[in-house]
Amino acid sequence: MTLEAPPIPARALPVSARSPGKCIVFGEHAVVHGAPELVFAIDLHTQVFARSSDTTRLNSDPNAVRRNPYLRTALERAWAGGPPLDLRAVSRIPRAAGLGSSAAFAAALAAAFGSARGGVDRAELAQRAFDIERDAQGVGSPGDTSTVVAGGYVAINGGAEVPLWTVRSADRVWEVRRVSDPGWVWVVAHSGIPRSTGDAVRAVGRRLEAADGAELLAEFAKVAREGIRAVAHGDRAGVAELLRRNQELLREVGVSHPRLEALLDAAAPAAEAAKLTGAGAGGSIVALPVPGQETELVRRLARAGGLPFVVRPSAGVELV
């Protein structure tokens, strides 16, 4: 996998892009609220294809772009005066699962959408695809789609390797850096129940107004900054403790959910920790196999109902 991806190069229509999904180890919710968050782009993709068409659909659907939120704001921010585009998308991210489906798609559709102006390069393509998922979900923070845009580990906020670019919001300013893959397997596993990530994200900021919100806030920020370390230096033992620490907080502001904690029973057997990973309240859990475990791991969560993938780092979002 080539971290330093170049940029986006120019191709006439027709054209199609593949991006990543996400898993987040560390930070999920503290980094709407400025915190560090480190997250790594997976070996599962949405591919977009796009070509000129009398009339813009998504999957032959001529409504999608009213039911679509995500393709509206695309089309409405980075392909706006052009013309009609018959779309088709296919992926193996499952939808609502906290690793990165809309992330994906919205990286994508902007990238694709840049090929056919011209290219982009990676540092704005991060901005647009972030921009596009925040206005489709009306909150969010840049993890996911910078992590999708530039493969491999990615730190936001934290005190990492190699900058990437600078994310803004109107309110706000994230710094994307570069984390050293230790070159560990994980495994991630769907619980089957769908959460909302705009739900979620509003919920955990109603918590964080509490009395003991700023301590909280503290607290995340602490396991992530310890986290991004424990990672680049290949520090498993240190990663495992982290990880358990993080789904501590994450149940205590609320997004836990007995499924996910269902599927947490069933993996400890066979891995070194996990944790939920994303928006929670239902979505997915990372474990972090013992080595040699993978397999069982993975039966485990299948056992007990969960959808199991082992991952690894992929590369971003690319043309093909």
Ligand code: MEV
The other form holds:
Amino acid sequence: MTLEAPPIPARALPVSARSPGKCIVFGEHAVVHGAPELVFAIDLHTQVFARSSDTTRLNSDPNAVRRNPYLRTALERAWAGGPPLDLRAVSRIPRAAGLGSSAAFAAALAAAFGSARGGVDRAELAQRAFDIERDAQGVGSPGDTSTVVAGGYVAINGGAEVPLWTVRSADRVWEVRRVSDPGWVWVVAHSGIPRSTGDAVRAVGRRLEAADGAELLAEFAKVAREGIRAVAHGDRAGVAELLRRNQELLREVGVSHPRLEALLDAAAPAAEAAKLTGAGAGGSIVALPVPGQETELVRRLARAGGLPFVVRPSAGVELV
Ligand code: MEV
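Go ahead and give the structure of the form predicted together with the ligand, now that the form predicted alone is out.
In what comes next, the whole complex appears, and the chain from above leads the way.
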């Protein structure tokens, strides 16, 4: 895997782009309110293929333009005035699972459109992918979209490296930095419970308005800051302890779920630690396997009714 992030080059249609999904290790939800977050791009991908056509359609469906808010926003923001497109999308990332399927779709569309319009650099692509996801979702941070654009491990509002780029919304600026890869394998497992990122983000926002909200946010930030440092130094014991603390905070703000707790219990004997990943309230967990116990961990999660995947860091979105 190369972590150099060259610009997306210009290509004439047809163009095909492939984006990884993502796994949040520390700091989901709190990042929306400006706290640090650690995320890595996972080797489950969404691929988008675009060629000119007489009408715009997605996987043969012309109504998708109206029904799919990510596609509609991507066309409005990154393909305005362009010719109709026949689009195909295939994905190995489970949908509404907290593993970045919408960020990957937004980034692959933005990369394909950017390429067909003369090429685009990563900083601009990260902003475009975020704008598409945020317009479609109504709320959120650029953590997911910047990670799938950059590839590898990424810190939002934290880390020690020179920023790769900054991403802006109307009321906030986030800094995005590379974090070195400790070379670990992770296991994620989808609970099968679909959830809405927007609803979960709004519910946590309300929870953080309570009297102890500022204190909770400060605790989320501390865990993520220490977690970024521990991952960068390859400190597995430190990371395991911080994963447990992060999960307690996520429970406290109300985004765990009985099915997620059941998966965390099932993972425990074969994992150094585990937590929910993404928006929660359903979706997925991430576990750091006891070395050598990866297969046993996958077996335990599958037996408990989860859909497990062994994941490793992936390069960012690219043309294929
Ligand atoms: C969703 O993958 C992560 C959240 O922090 C929302 C966001 O950052 O946009 C819950």
